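Just one chain is shown here, as structure tokens, and it is the form predicted on its own.
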Amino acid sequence: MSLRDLMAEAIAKAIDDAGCTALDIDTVIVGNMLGERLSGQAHLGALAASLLPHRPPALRAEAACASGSVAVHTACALLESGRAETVLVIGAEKMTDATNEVVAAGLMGAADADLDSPSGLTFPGIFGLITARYMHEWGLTREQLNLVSAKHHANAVLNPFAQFRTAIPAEKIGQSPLVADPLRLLDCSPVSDGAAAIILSTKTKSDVRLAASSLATDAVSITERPTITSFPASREAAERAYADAGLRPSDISVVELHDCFSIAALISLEDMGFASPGEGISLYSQEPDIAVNGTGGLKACGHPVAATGVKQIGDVCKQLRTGKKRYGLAQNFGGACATCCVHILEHA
């Protein structure tokens, strides 16, 4: 499938499962990081709109891994602005047909090209370095972050739109071919073809609700943080999507988060307030009070990189309606969580 044929997709089953037409729609919002390098395309916004019959007004957000998540933040904007009163969301990404290395150079756009790159890190290099340092500060285990990925694994065998969906025991996370000591093949989220799409509406009804959409940035390069054991980017725009939704960490009951690398997840639950620092692992290792990444992840579902953070959102969504939950979070990241948004829905 190309790129076109992958929106074209998310975009049919988003229409028909949302309460409006195609019509209704009346802006277009792309996020894509890789079209012009990997497939040659760009211009996605227009090219998006054109899968609709009346072609409505279009644009593109590129953030890294962040860019689906971004893509919902701007539209967020345009609905509450009242410039828009029907948003179409899309987040697509083709990547498999691209060689290891030409994937890796493209994907290290999202790192800083006169800090980091010089030096040859590739972003596993750079979750190596991230890794090794939180072990040394907070004494984690090999085996214990060999539980994350299994986790992960595990809750992505009854997804069937997961791209890895065989169970992994623990003690084989830590015996798979190493990549960036103390990283291993399968702490890393794969390369990934995929689309997702939502609609946004201040006009047609919905049992779930946007409750807060955060976004917050940080120095793209590691080297310009004080630490890298933490990702204050993560940490402030969850504090913000708190304070918007009139929430605690504690109301939320499940998480889709950005488990790009396992040391991720880990961090991530941290800085958003589910763990104290250096005890993210507790939430593996014992049975947690949240849902955290029950469709497998960026590790098992696979990480079609812009498409990410639409898809955590429709699948947060998802999560919510099934389980009859109220409070759900997806937090998506660029680079080394340079760029980082959390968005907060509500089930009524």
The other form holds:
Amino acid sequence: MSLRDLMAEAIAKAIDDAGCTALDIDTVIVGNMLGERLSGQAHLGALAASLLPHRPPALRAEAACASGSVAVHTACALLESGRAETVLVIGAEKMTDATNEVVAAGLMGAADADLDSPSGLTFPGIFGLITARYMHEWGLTREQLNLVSAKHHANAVLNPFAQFRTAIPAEKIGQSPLVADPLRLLDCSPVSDGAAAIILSTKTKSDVRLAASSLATDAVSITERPTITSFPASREAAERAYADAGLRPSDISVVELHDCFSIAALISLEDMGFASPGEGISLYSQEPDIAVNGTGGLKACGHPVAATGVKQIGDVCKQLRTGKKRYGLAQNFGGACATCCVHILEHA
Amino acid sequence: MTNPATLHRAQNVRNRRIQNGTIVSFTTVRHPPEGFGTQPYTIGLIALEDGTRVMGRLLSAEPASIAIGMHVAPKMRLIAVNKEGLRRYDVAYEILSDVPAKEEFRGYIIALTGPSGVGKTTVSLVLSTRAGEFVERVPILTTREAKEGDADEYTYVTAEAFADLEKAGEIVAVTHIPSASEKRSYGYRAKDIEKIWSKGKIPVVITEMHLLQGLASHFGRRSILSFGLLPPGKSKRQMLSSLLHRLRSRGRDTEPEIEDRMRNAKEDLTFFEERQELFDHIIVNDHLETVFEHLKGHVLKYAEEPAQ
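Starting from the form predicted on its own shown above, please give the structure in the form predicted in complex with its partner chain.
The complete assembly is shown below, putting the previous chain first.
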């Protein structure tokens, strides 16, 4: 499937599910990071709009792995300002046509081209540095870290949209090949193709609404940060989202977070107030009160870069409906959390 | 990016990375990206002596022997070859010892940095007279001739004597300023600074970019309480014009010397912008009393903290 095919399928499913028709859509926003580099395709706004009968106004948003959620954030701004009434947001990424080296070099576009890339670093490398430091500071063990990907894989078994619907025992995670020490293959989210679409509207009624959409940024290079075991952008985006929605972390029942690498799940749980610093692993070693990456997360569901942020919101929505829960949260970040976007959903 | 233009730009900042440092974290990249070959290599996040952090290759026969906290020293190394065969060299880091060394902290040094004419000497004089029980000025070693209007801040030595002291390692921070007529050198001796510490006071030094970097790398960035002094003015042009005014009105320098100083001042202002991490506080020197009160507040805070 091409980038266009992926988008077409997601758009059709979103329209089927929505309480409106294609012709109600007055704006299209596409999140995508690597179209030019991996598919030779830019100009994705118009490409997506041309898949609709009436070709509405369209644009593209890019913020590395946070492109999807930033597209949603942009849609919220248009809706709140009154510029748009019904927005179709699509996140799409086509990655498997290129070789691994080209994908690795392309993803490094999310890091700092002056400060990070010249050393020969990759994204697994950046998170390898973060993991090594986290283990040094908090004494996290390899055996504990294994629990993260194992849990995400177990959660994906029943998800028909997951890339890997197989359970993997914890000890197998620690035996997989090293990618960027101490990270191993099964600590890393895969290279994936995928698209996700949601429709946001101020005029069509729905049982689920967005209660908050907040965006924060940080230094792109981790060399310019005083600490690498916590992500201030995540803290800031979450705190503002809680404030906007009038909620506390304990009010949230469903969380989809950005586990591009296993360590990122632990740091994100701590930064967003679901665990104290250094104790994120407790949500994997014990049975937590909240559902964390109930669909399998980036690890097992797949991580088609810009699709992820949109997909998470769709997945939180589905889980709130099936679980009859009230509040859910989606956290999506780009690079080493230089962009973080947090959305809170409320189910009536 | 490995085209000649980006490589050239990278070279301009490369020299700043030639410093010893400490490993903050490290990883071995098993699957290099496009253009970096196929063999695994180890990359460290390194905290350099001046406080900046950088990414750099770690040179070690055995990655298993590397640990967080180890000390490293810079070394040039071939990093990648582009399609046209252009070879890219970068600073890599060699492990210095297998034992993580403790960061030595011997005391604070107050450093005042700023362009010529901004009032560094005046501020340091006021500080040492009015807070004399806490701070003392460190004499500057210089090869230049004594001039009327010099305060007692200089120790004058011949160029030969200066070179000998530098060779002997007694001078820990040095700068050479070429002027139209001669090359002048300025420096600080470790023993002058240590003498002031032994009296229980905080040494005050007047620095520019080379002296500041020299002190930071000898005593550790942590030891330096680094104050940047800027002339008043909203733009670089206004700042330079207020400097020119001060230099002319103090009447110590000849017109060609002033031209020299203005040229250096321009570079200094750029240095402020580019190396913000070297400064803890930036102070605009528009009113001496305010500047003094500001500095005194910091001095009292640190004077109460005992040296370890």
